[in-house]
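Coming up is one lone chain in structure tokens, specifically the form predicted on its own.
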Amino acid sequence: MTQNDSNILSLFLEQIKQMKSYEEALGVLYWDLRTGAPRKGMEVRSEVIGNLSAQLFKLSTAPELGEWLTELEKPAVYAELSEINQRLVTETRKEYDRSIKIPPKLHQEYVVLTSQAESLWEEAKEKNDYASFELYLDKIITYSNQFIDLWGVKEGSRYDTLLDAYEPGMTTAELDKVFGGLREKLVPLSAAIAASPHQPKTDFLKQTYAKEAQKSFSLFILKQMGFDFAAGRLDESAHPFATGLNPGDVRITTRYLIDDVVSALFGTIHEGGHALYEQNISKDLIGTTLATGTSMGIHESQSRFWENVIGRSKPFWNRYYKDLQQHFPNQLEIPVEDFYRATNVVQPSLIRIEADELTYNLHIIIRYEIEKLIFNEGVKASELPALWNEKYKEYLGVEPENDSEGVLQDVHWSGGAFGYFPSYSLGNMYAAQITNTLETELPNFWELVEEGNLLPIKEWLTEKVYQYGKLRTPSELIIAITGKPLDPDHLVAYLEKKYKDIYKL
């Protein structure tokens, strides 16, 4: 390499070095804005936010980044990159191209719109007043399609674009087969469960728990986990999430339901599996824009690993159960057993993320549709309350009461994430897939969790997973794991055994 092309790639580097500065900035400020900025401040903390995401996205578009990654790109220079600076210019290259056709005042304008719209809409779930948030919504689908049209569409459909800003190659045509599988598999598996006389009790789970006895659980199990208080907190919020700000800083939070002994657990476990991975990227991609997960299907597929695979598995509740009735005395007073079928219950239900691990995906493909309706067909906000309430008595037979419980009930759009929830059962099935060959090399793999033994298996993951960040695409990983690409048989095949067990068919 000459003098010259390494001089262009310290300046590289350093712009990048720049544009995470910027990032973490932003994300400590949404962070605060989401557990407890007083409401006054919104309006003047949106602006903020704008600003500073102006600065960000001049960094990202800057011409000279172009040339710097033309220069870096030539194929003599490319091949003398560490693997590390390879992928980063690959990856920086992408989102570029991207960025660069999106207008700076349209990008703020939005970021302050989706600032705003987040926090009016915890305001609008807890008044139940869609009609306050519907506005902010149009606005949002309106802006989102801007940035289609600047984008340009891809040749399956609208949506496809969305999509690959969350899950890269996928496409509405392969959802649509994946999903479309699942249903015909599991449908009837649900049938043969609800026509079960084996049918779990779960009244005892709705009682009034402490609140401050449930989080002491949440913290213990965390720990337990391998999670890293000295690199990461839990706090409250109006919808659980988890931000990565470096692999030192990651944040979880959680809601807790005094009538409910695990939604909060569960939810706590949930976003700890996204901090593992995060608190576990390797060193060496510190400062970097490589510094994260390679797609949200993979971040998924570890917080369902760790929700689903573990927390609700009965190797699990037979080393953890006596501590959870230790931190609520006289109220779980029986078996384990009991409890175990009890926290898998499979019943359709109105709120995705307390929904079993079977019907669970039927919530994302009702998301899916409607998205793809959104960007496709023309749908409006306005129609959107009837249209989610029509496709919750249609697939699971169940309708809102409000719509607090329905079309408000998670934060995604409010933040213009369309695109994201078909994430979450794409994590599924990455999850049965890994988890189906760390049966393989780590025979003694539920042994460890009904010890309490859970580091082995950490550490199993962040060799597998956690330490390549976004250094290797979703397939590529899946693959290096695996030895083969994503297959939705493994979720079939770890559904059908989990609950044909529960249920006793």
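Residue numbers count along the first chain shown, from 1. Only a predicted model underlies this, so the values are computations on that prediction, with no experimental measurement involved. Between two forms, the rigid core is the largest collection of C-alphas that superpose within 1.5 Å. Compared with the form predicted in complex with a further copy of the same chain:
Relative to the superposed core, residue 365 shifts its CA atom by 2 Å or more between these two forms. For residue 104, a C-alpha deviation of 2 angstroms or more is recorded between these two forms after rigid-core alignment. With a cut-off of 2 Å and the rigid core superposed, residue 269 has a Cα displacement that falls short of the cut-off between these two forms.
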Second form
There are 2 protein chains.
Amino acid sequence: MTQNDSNILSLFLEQIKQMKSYEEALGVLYWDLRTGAPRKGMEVRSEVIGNLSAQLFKLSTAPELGEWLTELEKPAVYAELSEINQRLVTETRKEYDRSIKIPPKLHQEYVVLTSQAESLWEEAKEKNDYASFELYLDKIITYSNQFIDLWGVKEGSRYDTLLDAYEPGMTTAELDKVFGGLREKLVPLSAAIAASPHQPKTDFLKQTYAKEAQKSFSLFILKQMGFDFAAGRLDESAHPFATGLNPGDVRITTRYLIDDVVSALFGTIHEGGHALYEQNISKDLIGTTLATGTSMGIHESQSRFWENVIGRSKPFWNRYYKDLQQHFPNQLEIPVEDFYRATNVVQPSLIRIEADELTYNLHIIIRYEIEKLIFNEGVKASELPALWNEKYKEYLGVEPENDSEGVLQDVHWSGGAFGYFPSYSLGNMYAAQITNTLETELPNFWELVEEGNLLPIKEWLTEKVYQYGKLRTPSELIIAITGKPLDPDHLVAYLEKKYKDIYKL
Amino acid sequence: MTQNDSNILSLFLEQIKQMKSYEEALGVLYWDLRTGAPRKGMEVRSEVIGNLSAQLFKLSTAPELGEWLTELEKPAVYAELSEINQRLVTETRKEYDRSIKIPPKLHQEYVVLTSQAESLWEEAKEKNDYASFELYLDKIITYSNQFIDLWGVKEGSRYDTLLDAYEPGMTTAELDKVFGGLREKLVPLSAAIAASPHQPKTDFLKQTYAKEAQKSFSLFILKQMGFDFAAGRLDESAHPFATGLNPGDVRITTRYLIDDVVSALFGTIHEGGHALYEQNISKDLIGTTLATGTSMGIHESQSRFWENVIGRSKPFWNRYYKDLQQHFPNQLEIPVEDFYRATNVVQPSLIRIEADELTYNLHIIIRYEIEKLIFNEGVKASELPALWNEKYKEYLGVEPENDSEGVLQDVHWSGGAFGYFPSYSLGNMYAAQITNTLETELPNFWELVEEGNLLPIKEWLTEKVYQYGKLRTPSELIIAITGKPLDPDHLVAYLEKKYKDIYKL
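Next up, the form predicted in complex with a further copy of the same chain, please; the one we just looked at was the form predicted on its own.
Okay, now the whole complex, with that chain kicking things off.
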């Protein structure tokens, strides 16, 4: 590498580090806003966040960054870069091109529009008034279509351009295939479950369960999973989340419901799964934009693996039920088998975030199909409520009584996050496929869970997934781990096995 | 004002707002570091802080900022500015000139040196090894002398240039006068107290006092003072502090000692006093660098007013003692008079931060006299331990057994904060002088305290002090409130009255 190229590489890496500093500072500010920042300081704090974000955007779209990228992409130069720097160049180029293609004025209009729309959505949902939100939703769709035009469309499906932001490389063609396979199996399975005479009892889950004991048990389970409290913390917030500020500072939150013994617990395990990913990214990636999860889908695979595959399994409760009982003396006097079945009730319902592990995927497929219609077929906001209700009836056998429990239930569209929903089900599918390999490569996998020896599982996932951060794409990762591309059959097989047992089908 | 000047004013105000955004973001990051940020994230976080600080320094020393100032300072332009903008120009000019006079390389060397020295000081203090620290202290003194040369010296006293950074306009000449007056009265008063046969009993203060009850009582008192919990919060940290991020977000911390019933309480009231100042700065100053306390001395006057004048007064405990007793059933069965006297024990001691309200000032005077010798007489680091011990013997009648409890006890010098110490006693003097006026202007002042009606006192201070932020200088403020400049006699009179009663002199 020439002296000049070596200088350019240093400037490039320094710029990335600067960008990363702003991202981390903004991460702390957002965490703070959601975990107890005083209300009256919010207005000024929003401006601070706006100013820092603008500075970050300026760094990310700086003309010199484009020039450095062009130089580093020259084959002779690129070939001499380390693997990490090569990927950094590729990733930065992708982000850079996406960002500079949007005229700053358009970007700013969009930021203002979506921030207004989020408040309006909240009001519309509360008042069950879709009409007041419809106009804004159409505007957001129009902007998203403009972005698609500016970013460019590959091979015909406009929706692919949006998908790519959350799950790099994912296409409508592939999702049609995997979601099709999933829907075909899950709709009848869900119906068979509903018809089973062996419905679990769940009433005992709803008593008063002291918050302090819930917290103490959640912390205990996080420790068992290998969550590193010297590199993270657990707080409370209205909507639980995980945020990886850097691998040495990964924070999660939960929300304790005192009339539910498992709600906060499964929430904590879920966010804990996200956190294990972020805490175990290789030290070599620190200070680069690769020090984060590779996609929303892979991230979600880790939260769902820990929450559902592990946390809602029989071996897990065979080991930990007695600890839970000790935390709530005289409150859980039913057998572990009944407890396990109660935490795995399947019940088609209207609200996604309250759905069980099985029907959850049908909620996602509905949203996916609607988003496709919007961007590939030009469906308008006015048509969405009817479309929504029809699909809920068809796939889940339930029908919303009003739009608040229907098309207005999720925040995503008001923020313009079209293409995000599929990540949730991709997470379930990745998790099942990875579990399938795990069961072969750690042959005593379920014994480890039953012994409460969860650390080897964390180590295995670190080796296969966590350490790489964004160094591998989702498809590279899933092929390297499991030997083949994403395959929905693993999720189907996992769900069939689990629920045929629980519902004695 | 011409269109051009009006544009310049906008650019200037926008730059100030940007600087303020960085200050606020850094404020949140520091608060976070001190209230529970995970240890393993610190290294990366330090870099983030370094990058943001560098950006702030760049904004504060931007050549265009200098050009805008020059234009706005032209008499015809300046005359047309609002009062706030005039003061903003003056303040910014002062900071700007201080900053640009230091060559960036020198500034960076100094930042590295003092950050090393702080760690070294900590080690030296722990190991009682002044020799290992002496070389660094000499270096820091040399840098400070270079800064004095670069900043310039007015009227002969080199130390004045350092004082001005913490207490604008304060001089050695004035401090010699006020501290002289103070020392002359306090040394004999302290001796008379020590000789009194009427020493308060204090053993009952030291029992096990449950942390939760201490916290609940501290929160109760903060509410009584008018601390706005929608514009602030109370957390825990190893060293209590207050930080005003913006007037709508002012955070304080405390540290609960379970074997001491008043330590955390008086700490909380102290920081609460700082917080009332920051929460009640006028909305008109938000987004400008004037939205903060006008000087360290005035800030300290407010924390000490609430902690000592109010919190350690008899009327206060006549009102609140029964609440304290209720928080600790069966633990405080002594009369209120004894409790009041116990919280006001005077005892000459070696450690400043543990000193009582009276002898505290002698600790400060010793540091002041030593700092003057360093910068005005060229005294070297090697001479400080002996000097320190002599002065402790002379003023307080006690002598350190080693340097850890002597010259090594405070962090300030390792960070180069020469000129800071006087603020603490200035705070006591300002507080006493303001109290004197308060007693006249709110004639039922002590009755209000005895009734637990503290809000009118907060309102009076808001009107006289808090609302102005940095819009008035300390001396403008004290003259506007009390009709005369700083006068140590008020503190002397206050202390004599209080302690002659307590010790029956």
